[in-house]
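Heads up, the chain below is alone and in the form predicted alone; it's given as structure tokens.
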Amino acid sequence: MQSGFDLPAPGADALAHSARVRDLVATRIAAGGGFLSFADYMDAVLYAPGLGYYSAGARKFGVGGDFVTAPELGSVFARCLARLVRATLRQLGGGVILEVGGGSGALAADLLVALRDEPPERYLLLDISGDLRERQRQTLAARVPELLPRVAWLDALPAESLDGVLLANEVLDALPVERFRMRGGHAAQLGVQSAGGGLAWAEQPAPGPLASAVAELQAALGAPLPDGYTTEIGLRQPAWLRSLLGTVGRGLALCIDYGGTRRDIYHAGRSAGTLVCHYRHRQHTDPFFLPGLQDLTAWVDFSAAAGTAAAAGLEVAGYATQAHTLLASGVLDDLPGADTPLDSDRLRELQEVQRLLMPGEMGERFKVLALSRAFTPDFPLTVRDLRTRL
């Protein structure tokens, strides 16, 4: 459990939890003779049935998990998103919401709050975690008790196109991805090796599909790696979502995550790469440190995830940062004026305004893509767009 950060420790339970969950890559490790690449080990420990992070009953969201997301923060941003959303539901004279990802549910039920006069059609969440499921209805029969006939849990993508609003917020940063090392003007993968009881980083030449895409990354950035550089790549990322896009029918996708375009995610100073692992409120970069009880998750790249929308038919209708996007659905509008008392909640909704807009917090971290098919907003989307840099 040794990490080279000062991180809490864990009870107990959560230790022998961990310990299931190393045992598991262990396994892993031993049937791939003794290599396991990073993508594979991301998996396991994120989502291994009954074991990874995403799977068991840890809790992951707020002051009592690992890490705080925009919805947790408040009820500001699903407000900002519901104006998004209402705009694009009357302009198609109605449709769905599909939420994956749907965490504690806290985006659910405020974004059914602030529709509640002008509900979808129905509202489907599609998420793998049992506990997570169950705390999104507990939320949603407390705060929207009437509106819960229109909601459905979902096991797999829909069958059938919908038209309506696919939410998708800070999903794509926690799909598995590859890690690699530029040697002699080649990519090496990294994976990972039982070493000393635990796990430890190991290093073989990239197979056929990891070498290609990093040789296709550097054309397209128009300089090679340097020596040494190491970073992740997102192998994983196209299939799956073009998958989650073949459920658009007519309507938005609002992708948000913190991220960049290509040149952000591989620009020369970002050497050692973008992954992050969070535990108890802390980051730190040790993916080995309590596997099955941190989150790992690793940056974006919206100029691939664009790409890959448009090979599957959807147009860019907008890229810009989050405070960007939030001050175009009027994140402004429900701040009190310099007349109306400062009481606990008004103080708590500036302080909720100011992490979700400022650079240092997530106004500039994060960004929104938004996609459609078949669909043109007639409503402003940012207040300053970016597609141009992707």
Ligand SMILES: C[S@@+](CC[C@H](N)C(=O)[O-])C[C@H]1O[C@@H](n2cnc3c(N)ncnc32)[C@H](O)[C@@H]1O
Contents of the next structure:
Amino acid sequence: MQSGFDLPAPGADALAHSARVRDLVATRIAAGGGFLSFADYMDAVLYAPGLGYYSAGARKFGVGGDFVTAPELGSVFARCLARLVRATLRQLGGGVILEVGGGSGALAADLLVALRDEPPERYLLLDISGDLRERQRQTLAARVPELLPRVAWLDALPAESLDGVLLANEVLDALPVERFRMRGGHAAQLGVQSAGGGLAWAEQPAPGPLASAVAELQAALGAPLPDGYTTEIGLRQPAWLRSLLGTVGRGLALCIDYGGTRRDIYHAGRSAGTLVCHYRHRQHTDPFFLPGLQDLTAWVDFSAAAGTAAAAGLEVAGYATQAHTLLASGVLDDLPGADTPLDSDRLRELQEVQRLLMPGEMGERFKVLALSRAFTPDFPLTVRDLRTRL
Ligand SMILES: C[S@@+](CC[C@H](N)C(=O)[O-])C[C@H]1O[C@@H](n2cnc3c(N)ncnc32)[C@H](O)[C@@H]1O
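How about the form predicted together with the named molecule, since we already have the form predicted alone?
Time for the whole complex; same chain goes first.
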């Protein structure tokens, strides 16, 4: 464990698990001649079968885990999305929901509860983590047993296109990213090396695909990134998003994540990038702290995601903050009225709405990118559209 952090100490089993993950990383570093790209490091510590943060049995979400997502706060977020989903499926005359990266199954359960009187034809879940697929199964079996026959878990993207709604909440930010630093006008690739029995940053000249992507990024920004500027870029995201969006026949896709436009993310003031690690509700920036026991994420470049979607033939139907999207989908209708007695449930719901909407919480940092194919929503997706900023 590295020093310098006031983070809760893990138990002996967790430490032993993290040591196994570090051994795996060390093996991959050695196989790569002493250098592992940051994207490959992220892939190993998050998704290595049976070892990675998402693949092994760590608690992850909620109070006993490392971070809280909007669906884990309570059911308000899902009830708002349910109104958008219901309106879409009504307009389409029916359809399916495909949720990618369903986490604990909280969003699926609360959505299906909210849509009980008008359920989707099928609710499909696709998740890279076998551990989480099992948790989703347990959550849904407990919460909506009567709707289980409509639910199916996919091992891969469906071959045929689907009409309906595609949902991805906090998934794009969990895809491995490359990290780089500007050196004398060129990008240097940051990666991982073994050092003193642990792991440390290493640097090498950027390979072709990374160098080209950084050159394209600077062209899109209209100015070079300054020397020393250090940040991330999602080289794997376009191909992943393209194949995901390929499954949308007629309907709406909602990608919800923390992130911003290209200009937000590569702003001069953000010269250390957007990489964040989550461990027991503490945020910090050391990705080598307890590998396998903490989550690693980077902000989503929604300008890039919108460009990928447009190139894949989808329309960018909306881009907005989470707060503005939830306001359009009636979040305030969920607030207890002035004449409602404020019992502990009501107070908890008020707190939940506050966290979902407040700029300093999830309201502004989280954005909603709405994409559509052969479908023009006849209902508002946001109270304030920011597409022109993309
Ligand atoms: C940060 S969690 C978010 C979970 C849930 N959507 C929520 O909001 O609580 C990321 C989820 O995406 C899944 N995931 C990550 N990469 C994936 C991929 N390439 N394909 C499918 N699921 C993926 C993880 O296993 C996990 O369930």
